[in-house]
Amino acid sequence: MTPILEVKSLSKTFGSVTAAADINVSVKVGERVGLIGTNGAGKTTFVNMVTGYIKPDRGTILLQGRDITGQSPRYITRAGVCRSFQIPQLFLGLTAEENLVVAIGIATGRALAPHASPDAPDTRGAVEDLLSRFRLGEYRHRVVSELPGGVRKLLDIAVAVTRKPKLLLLDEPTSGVASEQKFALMDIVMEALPDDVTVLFVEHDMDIVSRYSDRVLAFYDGRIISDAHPSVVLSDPQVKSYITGAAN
């Protein structure tokens, strides 16, 4: 089967800083892949290149065999790659439901107004489905600026899912979320996504990485220094030395 994502010899520098150095990765359909590394290791640059926010200097990015290298974020989103952000990108003055209505309107090309009725054809069902899957029903009429951080994260991911992605990239989905809520949040996210949706997520919490990853890519100095099952990566001496700080 053709990989959902294949990256070949991907490289990127910013002046004298090497953010990506000859990265080669192949990801299967439906994999849950954790991306780890210290700040500046190259994780976010990798995500930004895959999603089109940064153009690589060299290399190739294939989505199900289709070359998307250097294409715009809009083009790549339409091809089936969506993302959430470390800081949720939401309309703070709108309710959770209204954010979903706007997102669905954009995804379907109808460009619905923020206060458009969600009873429009196809919209009501989509809104109700997302509110249910992401456990947001009780917050539907709450203005986003009043929502807890974890709920905003869930809503931001739900907004990304309105485009029915093949590949979903999550940038630190549990950052800013209370420690006692992080597992519940990730349970909701992973249960809400169909099995054939591939997920790559940047994460600094190794408990989250261990529990929710089928595989881990460990970044250091613009390179992938380990690529394997979480138990293998987190026991790797280089990962312990450069990333987790765990004693050997």
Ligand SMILES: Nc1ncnc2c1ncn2[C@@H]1O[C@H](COP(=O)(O)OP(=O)(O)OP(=O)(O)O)[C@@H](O)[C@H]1O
Contents of the next structure:
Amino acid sequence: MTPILEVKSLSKTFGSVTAAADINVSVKVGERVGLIGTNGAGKTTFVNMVTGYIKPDRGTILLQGRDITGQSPRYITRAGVCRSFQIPQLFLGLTAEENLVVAIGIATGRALAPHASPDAPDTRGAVEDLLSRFRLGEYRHRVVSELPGGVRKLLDIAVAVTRKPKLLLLDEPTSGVASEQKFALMDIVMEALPDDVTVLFVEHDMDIVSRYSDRVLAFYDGRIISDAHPSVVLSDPQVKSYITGAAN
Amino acid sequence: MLDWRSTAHLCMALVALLAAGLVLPGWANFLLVIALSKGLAALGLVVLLRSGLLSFGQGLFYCAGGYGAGLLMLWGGISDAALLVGGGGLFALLIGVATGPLVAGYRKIFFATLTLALSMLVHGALTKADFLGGTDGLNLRAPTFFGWRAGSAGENVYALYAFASILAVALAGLCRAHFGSVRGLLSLGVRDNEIRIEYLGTSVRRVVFENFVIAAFLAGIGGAINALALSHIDPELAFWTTSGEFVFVAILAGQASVVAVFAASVLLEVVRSWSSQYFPNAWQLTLGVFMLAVILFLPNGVGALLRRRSRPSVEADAK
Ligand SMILES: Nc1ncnc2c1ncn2[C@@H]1O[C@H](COP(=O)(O)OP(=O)(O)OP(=O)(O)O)[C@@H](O)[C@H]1O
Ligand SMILES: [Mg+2]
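With the form predicted on its own done, generate the form predicted in complex with the named molecule in the same format.
Starting with the chain above, the whole complex follows.
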């Protein structure tokens, strides 16, 4: 079966900083992949290149065998890749519900009709479905700028999945969330996603990584220094000395 | 689409406007025609403001609508008000379509400056175009209304007023339905976060372009009505002070209500006529004082006064 994502010799430098150095990865449909690495290791750069926010200097990115290298975010989104952000990218002046209405409207094309009502039954149905899957019901009428960080993180992911992506990239879904709530948040997210969605998520908390991924990519200095099952990666001596800092 | 309740509100508003015109003196009808025509141009600005953009060149499209209608009458021999106003609106829309792709790539002060530059370009060109009357402009005749010609100046003003009222109510109703639609929310989304819009798979440029064209069309309709009311067109329509008035009306109105846009426009025309009566040479001064008062005391516009329901405020939640 064609891999959902295949990345070949991907490289990117910012001046003298090497953010990606010859990255090669192949991801199978339905995999849950954790991306780990210290600050500045190149995780976000990787996500940004796959989703078209920045163009790689060299290398190719294939989505189900189709070359999407250097395409615009809009093109890549339409091709089936959606993402959330390290800092949630939402419509701050709108309510949680209105954010979802816009997202659903774009996904269905209804947002481009001059007078489509937000109360149309199928739009409503989709909004209710997302609100309940992501447990956002109680925040529906709250303006996003007033919402707590963890709720914004969830909403950012809910907005990202309105287009029913094949590949979903989550950049630090639990950052800024109190540690005792991280598992609850990840439980909600993972339960809300259909099984056939391939998920790549950036994460600093190794307990989360072990629990929710079946494969880990360890980034260091723009390179992938380990790529295997979480238990293997987390016991790799290089990963221990460079990333997790665990002595044992 | 509009629900029956909004439709009923619109019909009632129209009947009230038509009835008011019958009892008001001719000068008041005239003042209201001008206010409605400017209100339409300002309504266009509100469409743009909702996507986070302020145009300082709305006068360009007001002018395009006026010249479009005027030249249809003078060169095309058309005298029917509906055809003239429709033609003026269409002409402004086409100019919006032609200039839209250029301006849609700009934001904030660059967008404002570029729209201003375009309107000043047109203003400059018109003052030099002798075949269009140059600085003096051109005089128009009284229009006909679906084959009927007014017997007196008073009748003509009322007919124009009724015609402008119907158009303003219909267009305001469409705008209100549009603001409440998914597409209306999409505009607010563009204002709040362009990155998210692109990452949802649609084009920010397209949204801005469409809003710019809608704004151009509304200003064109307004400009055409204004031309018929004054029986005159001149390059001043594209001058920056005209655009500035629309900006002022849009800010005075706020973005909460479509009705507020017309209320603000009427208010401005009333202040203008009052000022020209009592302080004939101090219109700019009066306008300045008026603007200052609005910004100090009504920072969210008169629309905030008209809005019945409002979102729970931050303060109420913070307790
Ligand atoms: N747009 C940019 N311009 C210049 N340098 C950049 C840019 N984006 C990333 N970098 C640099 O590239 C390197 C990798 O950054 P990246 O954001 O990918 O790290 P990260 O692994 O996501 O780190 P963190 O855990 O802090 O989010 C860093 O040194 C960063 O400063
Ligand atoms: Mg990062």
